[in-house]
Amino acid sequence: MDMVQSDERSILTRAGLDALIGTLAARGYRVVGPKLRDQAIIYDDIAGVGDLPAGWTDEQDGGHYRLEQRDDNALFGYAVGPHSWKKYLHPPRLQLWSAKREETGFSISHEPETIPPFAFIGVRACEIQAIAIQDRVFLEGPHVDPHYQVRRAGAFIVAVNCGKAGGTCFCVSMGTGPCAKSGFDIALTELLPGTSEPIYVAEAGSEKGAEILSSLPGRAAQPAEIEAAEAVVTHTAAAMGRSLETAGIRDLLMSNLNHPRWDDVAERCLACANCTMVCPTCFCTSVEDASDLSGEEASRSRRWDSCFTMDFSFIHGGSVRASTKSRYRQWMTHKLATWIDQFDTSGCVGCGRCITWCPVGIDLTEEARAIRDAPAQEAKP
């Protein structure tokens, strides 16, 4: 995406935002955005502003997520929910090929993927960084993932700068938010002027975004409105629910692989894999083969997997990481340390999902802090 940000910003009303969604749909995009469902704010197909979670917010802490009603009609007055955009770009289950028995053998088919381009509405700054990390994994280097490539191509991103920090957010520590700096086509900041309907300070981040923004009903933003938008982000940055000291974290973790804290966390961890399922950057998968009872048809599928499962590291003779301790250590050291060796970036964007959706409230910021406060100790016998 070619970034063409400028200082020119415009104001969209609720009607203008609805026109944006309609314009994107009319141009052939599959429009996906936040929606209220199953007592959570999730991502799903939307047809207009009426589908957005107006007047709802979330309360988050370790192992805790609750929806609450706001006293206004904010459309983006929440942090992030259990879904990430990964489910669309790197789907949880994907059929790779299928085979059918014929008289002389088998015919193998690879279904062509004819997927309309995505338009994502309400992408937070940390999530933009997560998409960039997955781009690095799947699109760079000699082995490009064609399934990710076809989904990522032409994606239109409408970012929303955060007006509320979640109780488990620590994007400021990771340098990934709460304000989107790049990687978007249009960025919005929601303003709540008293008792009136919200308005949106909009800026273009690409030529395509500028072209679409210019076609929408709106007006030029006033200096006071731009200042108010900047104040929203500043306030959010100062209200993070968590923090993580990242200086030297790679060497800290890798030099403390036998720290007793790993035993401590293993006593609490259920190895349920929730943290990896909600993480917007985890990309581990397994391949499964299936056939019908008659043996006439077979297929091969790829599905999300997790380093927390016993089978994930299974090789001839058993699992490489048989203990919960070793699996949690693998996840955390990969996310915060060896990911840097692989991709020159941290694998964590500070969204806090792994903390919120852990059934026992394990907090990787606290685990890292405990090791930093008492490093280089001997492990328990």
The other form holds:
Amino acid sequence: MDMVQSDERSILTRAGLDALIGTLAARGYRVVGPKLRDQAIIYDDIAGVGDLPAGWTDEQDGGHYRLEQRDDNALFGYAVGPHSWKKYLHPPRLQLWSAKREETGFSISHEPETIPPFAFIGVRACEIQAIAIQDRVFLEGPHVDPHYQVRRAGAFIVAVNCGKAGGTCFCVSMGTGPCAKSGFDIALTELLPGTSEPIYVAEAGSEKGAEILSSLPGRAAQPAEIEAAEAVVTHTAAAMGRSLETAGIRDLLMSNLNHPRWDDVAERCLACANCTMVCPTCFCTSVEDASDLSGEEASRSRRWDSCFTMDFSFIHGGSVRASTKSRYRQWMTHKLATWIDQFDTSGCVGCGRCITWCPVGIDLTEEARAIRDAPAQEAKP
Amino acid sequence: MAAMPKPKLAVWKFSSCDGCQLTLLDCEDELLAVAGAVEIAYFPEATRGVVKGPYDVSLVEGSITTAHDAERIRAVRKQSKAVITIGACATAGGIQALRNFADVAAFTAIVYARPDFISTLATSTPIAAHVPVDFELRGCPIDKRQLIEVLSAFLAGRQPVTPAHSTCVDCKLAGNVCVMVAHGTPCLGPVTHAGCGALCPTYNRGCYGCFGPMESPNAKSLSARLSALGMDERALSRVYRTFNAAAKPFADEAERHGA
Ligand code: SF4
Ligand code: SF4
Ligand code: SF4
Ligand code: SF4
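Having seen the form predicted on its own, please provide the structure of the form predicted in complex with its partner chain.
The next block holds the full complex; its first chain is the one shown before.
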């Protein structure tokens, strides 16, 4: 087999993909990708293509996720699952420092973290945008988050252009997918030529990606294969499970803060916080202190928090957002409206996780539509 | 530091199964540290030695089900600087609070050969219904990490970290796949106070609500979902009627479904 040339689209087979995973591992990356666990496709460490969920897909709707068998051997024939890359770049729990009592006073230790670089396999276009949004939050503001920074630095991203739209996906509405345009080292499109094994049209998005790609066994892509790859994403784009009208959405929501729909959704919302936990852009954390029984050791850590908890807005005298209505409104207006003021982008990439993993299937696209269809007459704030 | 006397700890039992006290004994690795940090002055489950009160902190297990209990808890309160209730019985009345919704005389007639020997109240009530309580630790049984946290916090004079948000938050922090969404398994996690680290969902089972209602439970909406997953009215009335049956949000919801 020829070696892949860096300046062109190339074709990898399943063996080529396996070589990619092996190469990344050999170069010291911690390789993470999709895997089957507990009847879902989650992200975990992978050792080779054998770990990928070959032949599986998912059926998704509000509050509903089921795995289904495909009639082919596709390795990426499903949409995003309950996990996101956030769990690696912005871990759910993280100790910030610890302290020990000394003869006189105490000593604090917060070793600089040494984390092997991540290689993420199968990152979807919406997820690349979600990572870009968290980059903005953690790295591009006045305060750089060192914990995110050390995990994000050197991360190698292998994108996969989506071959199947999930039942709750709306990346087309959010302009984030289903085709990865940038922000990756290598992007793959899976082609499923009938009964034979899938092949992968590969494209380098960085020098590092080009260099690694050129070291893999593969061949140049034929024009027909490149066309077929384009057809895959066009087809996916036409099959979105959900849609959201984004024109003027900031002003629409902010001028409807007292819309009766917020009361309606509060009747259904459990304030369970699942939506914020699964959202790949939600970044909020709470800081917790611990001390041991002897009073010799103490530590401070942070964990994911959510605007759906009472503690989140607790100040002297109580919680500012005591009602579920005010908490749901905070979540949705932050995602779709005030995020724009804060970070110049939407806080939503249209991945659909908050819809699928809401135990009662609350759907922000539906909630936004309800307000758009019957806006209250209110003065703009 | 060394000159300071160790705080005196007492452990009291009311109407309960002992499971929560046993959680303290189950803190194998930490037990020495506990013994090092406090003087265990009264703990009949573990030791016969009794040090007289007053006590700096009293851990109270169990609910109040007899007139004698009601008197005894007042005496405990009088002798204790801090009262920490441990477990669903002490904080919500426990499973024995099922009597609150039934006829106790009828129960005793079925269970005991000589019901006339039984002297009991018509209800099982939490400790806080009788005396002021400084802190309530949830769970049936309590979680040992949380117990150590509450004791450590008490000793350090800080707030314990025992968040009142949903069990779902802990479930997601653990990286679990939601059993309700992905398997269609009914789960009380969304209305249940965190504390166990989402133990049951971690083993692919639904949450049973051992830690009682979370801070802002919306049981009505969850019930609609559980009903769509196949639970009938009878099942719904029973699912909230377990270890925290008398906790108001659960009691109300059970009643809404004909309990
Ligand atoms: S708000 Fe929902 S759809 Fe949007 S990025 Fe977050 S989880 Fe995905
Ligand atoms: S929606 Fe809520 S949890 Fe998410 S980033 Fe905004 S405030 Fe934080
Ligand atoms: S919208 Fe759904 S997932 Fe989010 S807090 Fe409400 S019930 Fe939970
Ligand atoms: S399994 Fe239960 S506790 Fe876990 S997220 Fe789902 S509903 Fe919540």
